[in-house]
Structures are given as structure tokens and as C-alpha cells.
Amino acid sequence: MDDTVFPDRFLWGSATSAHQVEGGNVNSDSWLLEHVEGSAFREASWDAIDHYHRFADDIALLAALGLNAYRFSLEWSRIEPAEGLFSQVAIDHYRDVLACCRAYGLATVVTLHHFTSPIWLLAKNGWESPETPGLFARYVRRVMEELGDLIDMVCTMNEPNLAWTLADVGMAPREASGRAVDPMLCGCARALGTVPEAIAQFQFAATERAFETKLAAHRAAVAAVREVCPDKPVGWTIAASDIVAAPGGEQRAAAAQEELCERFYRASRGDDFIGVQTYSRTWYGPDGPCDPPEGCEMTMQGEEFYPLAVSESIRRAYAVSDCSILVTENGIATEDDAQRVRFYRQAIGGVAACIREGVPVLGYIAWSAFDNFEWVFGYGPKYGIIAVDRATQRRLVKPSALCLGEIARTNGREIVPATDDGMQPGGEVSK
């Protein structure tokens, strides 16, 4: 990589989401889903990695690595635990988090909704209710009024398209009627005193009504951000798998590309940026998703090891949306950190190629900062550049963290071995 590929203000960061790291989000709909009879979650989030209380040390660690940005989310269910009741304590907590980032020189890329909503919203038909766009915009407006001065970039919501990806592999019903046979959604309905058809949780709502609701909520949120803080870049993030056709799967792959990605890219036109979140490529045969070709290197999540998927996603998202691109998530689940280092080096090389081609890429944010709670998969998948011993909550720096830090410090120039600045690969942060 030469000295001029990445712009001077290029963002190099890592990411978390509130529910996955904070712990104790008892007012969240995900917490409810984790605990109901018939839950699809392998385990509950419980204390997570206690980032809610340990954020200052965690942020200091990320800055010490050499990163210059931190993407994290605010938890709506903490800020508005009951409809219309905003918690000043929660708002003040997130002000402290943002101020800590500012003190350590980290740009703040803030996601206002990362999969989880307050339980009270789920009880009102969630992400299929005509009320939800207005309720979301009210929350967004309050956040920007209280915290906008410390936020650098705004992601309204995370992966609104994921539900359709889950539907393709049988993890989410495509019609509301399908919820009546889903054990988890039935358990949730019993807990809330409603019917399963009315349980439209963000991650699992894959109906056309949900698409319209999410899009309306995004646009209402963009308007609220621009009204309160017109100088803040705003967009949303899309699960942008690189979809490719296996033999005979060309038509099915094209249909998936449209349903899962391109209609969301088109809806992004007029936003300041689009967040691209890519992990691998997905093969489609005539009947839907299928295994990659035999002999491919795989990750612990059963995904193909294919770092250049992110560059393919960047090109397609830019071509359709005509928006600047921010890579808001990219990484792999693996216990082999050497594999993760190879992944990041190759993926970032692909990002550099996109920039050389003239694509306006604003930054590269790795998923994830820490090994954390990975939704229905629990704590099994290891995406983090920093490991966490959850029995003691000790943070253990991995070589991949030092690799990313060195790339950030040199703004993508040729990587040299990291110097000892108080962190040892595979060890704790030294004090």
C-alpha cells in the first residue's frame, strides 16, 4: 500500500453494540426473547462483558491500540424504558461514554438502533406498527438534542435487511401468519398477552409491512437528525453479503441480491453515507442458499473464508446508492487469530483497491472490538480482536488487535511489527 491510498481523515476503528457488550439490558426485547419458553437463543446475555461499567478502560484500550474511531450503539430501552419516559440517568451515562471517546481522540460513530427495542414497543406490534416510525423519530430527536454535540457520525439503524437473510435460511417467517408456529415468538406473545402474529421484532420481521415500517422509520430518523444537528453525516448500515450464483442458481441469486441488498441500497440515495457490513460471500443455487464449493477454507461459523467479499460489497453498494461508503462491520469468527490477521490484511487490501478505483470510502471499522454476545449463537462465536475472560472480565489483547492498530497508525501503509507500548499479544494490558 502506498502513502496516498487512504485519505488523511480515514477512520480506522472497531465496533460493538450495546446489548452485546453492556449486560443487564432487562428492558430490551432481546432480553425477553432470550428468556421465554421456546427461545432460539443458546444462552442469555446476562452480564455480557460489563462494558456498561468498564467502558472507560475499554475505550482507553482501543485508543492505545492506535485506532481513531469507535462505533457503538445507544440502547433505546435504557433511554426510554417506558413509553414517553426518558431516563436522564441513561442519557448522562451515554454522554460520559461519548466524552470518554472524545478525551482519547476517537471519532464516535453512533448507531441509534442495533437490533434491540424497548419491550413496550414490541407489545405495540413493534416493527410492523404504523406508530413505530414516529416513536423512533421522537427517540432520535431526543438523543440528538442531548448528545449530538459529541456524536461525529450517525447510523440510524443496524442491518434492517437482516430479517430477510434469516428468512432465506429458515430462521424468520416471511409472513406474519408464520409466527404462530414459531416456539420463541409464541412464548413471547404469551409473555406480553398478545398473539404471535403481532410479534414483529426487528431482527425477525421479514414481511413487506416490516420493510415499509423500517424504511419509514429510517427516513423519519434522518429528518430528525438533520433538523437537530444538520452538520452530522447520517445513514444506515446494511448486511451486505457478496451474493454469488452456484451452477443453476443465477436467477435465484439475482432475486436475492434485489430483495436482500439492492432495494435497501436504492433507499439510501440522499443519505450522507451507507454502512457496508460484510463477512463472507453467500452462494445461491436454484433453491436458495447452498454450500460453497468443496475445499474452501471455512470459519468457525461455517462461512467461507473470503476477505475480498467486502470490496465486492463496497462496489455494488456504491454503484446502486451513489453514497459514500463506510465499512461499519467486517471480520470473521475464528479461534485462530492468525486466520483473523490474514483476513484483515486481505480485506483492507480490497478496500484500498476500491479507493484506487474512485469509490469514496470513509473508513474501515472491524467487527468486533471484543468477543461478545452473538445473539442466538450466544458467546460461542469469537469475532473479537480482544478476548474477554467472562469469569473475571479480564481483557486479553490478540495479535489481530495489534495488527489493526499498526494499520491505523500508519494509515494503511506497509505494515511493520508492532512496538511494545504496554500491550502483549495474547496477554493482558500492562498497567
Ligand code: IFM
The other form holds:
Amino acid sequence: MDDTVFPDRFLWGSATSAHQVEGGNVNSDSWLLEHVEGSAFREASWDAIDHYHRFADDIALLAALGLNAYRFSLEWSRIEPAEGLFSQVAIDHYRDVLACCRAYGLATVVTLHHFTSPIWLLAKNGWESPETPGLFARYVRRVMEELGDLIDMVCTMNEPNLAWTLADVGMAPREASGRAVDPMLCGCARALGTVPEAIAQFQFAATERAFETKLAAHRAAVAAVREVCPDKPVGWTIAASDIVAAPGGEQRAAAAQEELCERFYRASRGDDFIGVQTYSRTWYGPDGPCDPPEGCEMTMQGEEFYPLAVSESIRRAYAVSDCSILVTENGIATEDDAQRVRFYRQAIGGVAACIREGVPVLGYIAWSAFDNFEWVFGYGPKYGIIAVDRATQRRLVKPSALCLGEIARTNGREIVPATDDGMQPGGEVSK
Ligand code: IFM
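For comparison with the form predicted on its own, provide the form predicted in complex with this ligand.
Below, the chain from earlier opens the complete complex, with every other chain and molecule after it.
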């Protein structure tokens, strides 16, 4: 096919988040969780991939591939390391990062909160405190005043809904009282001189109060962004699971779809876009998440290899929210980069099909630019299109990075939209 279905100025990018790549993020609550007695983290983040010091070379590399956008996050705990104390040095650092993106022609998609919060916020009841929306909005306002001129799109927060996905697999208690039996949260409470019930960390707080707090914080942040920089598109990014029912699991799947995704999509109405982040589809039986059908191709994170999950999520998020869609994360954990190339080609074929159906998709951002710190799983899972030897911090471009760069340079001209019948030939780059 000659013509591309992708609109002009479609964003083709890759993403990181501060804590996963910067290194030395000592004022963040994740750093604390990584080091407390009882920690669930397989290893600590330590130097990560030293993106904090190497950002200029990293950004140059991403631009050289042919990508035109970079999504990254600002670290609240660096910018406001103590309550009310803003670090001009940290703000200036992020100004340099943004200016570097501009110099290389990369659009900047900036996440203001990607899982980590300052330790001082966690010590005062974190994402269940009625004070948090106001404190978050104060930080957002300051950032937009200082950096807004260099930011192209704003994501207020990343995956506010993840905690409920974790709750479904027993990794996050649904009631604050459940924290009293979680060794890591108990260790954290001891370190902070408080009770485990009060440890409402962003990723692990799956209570109704946490839902309300995140929602209020998002709304307050959107208002702050619009007041300071009225022309900047703003939204949040959702872990958009493609939930499917195994036999007998229809009711449970519908309930999960509502709790994990749809109430967040509804809450996005009125935003400028919604960030869709999908990796696979999740099967639900009568008792909750269950294994995919036997014989499925799997990823190294134990998920089904199912690239068209992203297009399913796009359709659903759009239908419920009526917002433009930005794919802010999509990718696969694998040591086999040929599998990743296959994944991207098919997934992007699915995105093309959505655009052809009339869904306003603004861009496609792959997760991740680099192999990095995958939270409790440490450095094991490989999501990157660029590998990193952490002993030398040398970067190594994988074929998947070249493939995405080529797709970006040609604005997806050779991408074949996936077909409606569930087949996945779409996305193969025709030779
Ligand atoms: O690494 C994470 C990212 O921080 C949030 N979305 C999912 C990714 C892969 O698990």
C-alpha cells in the first residue's frame, strides 16, 4: 500500500520514567520501599541506567533512530525534596532535558507523576490524604510555570488504576487494614514512625479513598495546567487492560473491566486526550485472573503474546471517554528481539485499523526506550528497544529500535491495518 493511514504530525516515540532510568532517586518513596525490611523488590534501583547524567546522548540516540517524540517523567521528589521546598537545580535539570529534546526535534510528552512520590508525602498518608490533591496541584503549577513553554503534551499521572490490577492478583490490599500483614508496608511504616494502615503508596493503594484522592489530584492538576498553559493538551495515562472472559468468567470479567478501566475512562471525559497503555490481554475466570488458553505464545513476564490488545483498548477507551487517544505505552518484555519486532509491527497494524475506523489517535509511544528498572521485578524484564550494559552503561541499539525508527521516518507508510476478523497479518512491513 502506498498511502499511510497515519495523520500528519503523528507522534512516534518511546518512553521512560524518571525512577526507572535516572538513578540515585533517594528522596522518592520507591527508594524507601526498595530498602526497607520485608521489601518485595527483587533488587534496588541504585544507579539505574544513569539517564540523569546521560540524557543528552540518550536523546540524541532516540532522535537518530528517526523517532519524533520522547515521553519521560519529572521526578516530584527531586523537584520538591522537602514539603514546600522547591529545588531550582532540579527544575533547571529538567529544563536542560526538555531543551535537548527540542534541539533534536523531539516532541515532549511529559508525565508529572509516574508512580513515585516524595517520601514526605508518603509519611503523611500519601494517596489517601485529603491534602494530597492540593499538594500535587501546587507542584504541577510550579512545574508548568517554570517548564511549560518547552512541554508539548502533559500527562498528569501514570496508571492511577494499576493498584486495582495488583489487588486482583493479591499484590495490593483493597482495605487499609490489609496493610498490617504486608511485610514491606510494615517495614515502611516502621521506617517512617507511623502505622502500616497509613502507608498509601501510589502503586499499592487500592482503597476507595485512594481512588477518590487520585481522581481529585488529577482534576486539580488538569485545572492547574490549563490555568498556567491553556494551550497544552493534558490528560492522564491508564493501564488499559484488554480484559476477556474465560468460560464462566463473564460476570467477573465485566466487574473487572468496570473497576480497573471504565470508571477511569469515564473520569477522563473533558480531558484533551487519554493515554492508553496496554501490553497483553488478561483472561478472567469465575474467581478472577486466570491463565490464557493452553498453547498460547507467552512473553518473559508470563503474559500472552497478543499485539492486538492495544487496538481493543483504544476502541474501548475512546468509546467510553470520547477523548482523543495517545498510545503512551505499548511493548513486550522479551529477550528475543525478533519477537519484539513482530509484536510492534502487528500492534501498529492494530492502531492503523483504529485510525481507519475513525478513532482520533494522536501518536504511538513504545515502552520502553531502554531496558530499565521494572519495579518489584528489578532489572530482569527486558522491555527496551535499546539494551544497556549496566556495568559500563553502554547502550546497544536493538533491531526493534531500527524497525520503529523506520516506521516513524515513513509515517507508517508500509503498515497494513489489521483486519477486522481478529487475524493478525496487519502490521507486517511489506517488502
Ligand atoms: O515499566 C512499567 C511502567 O512503569 C508502567 N507501565 C507498565 C510498564 C511495564 O510493566
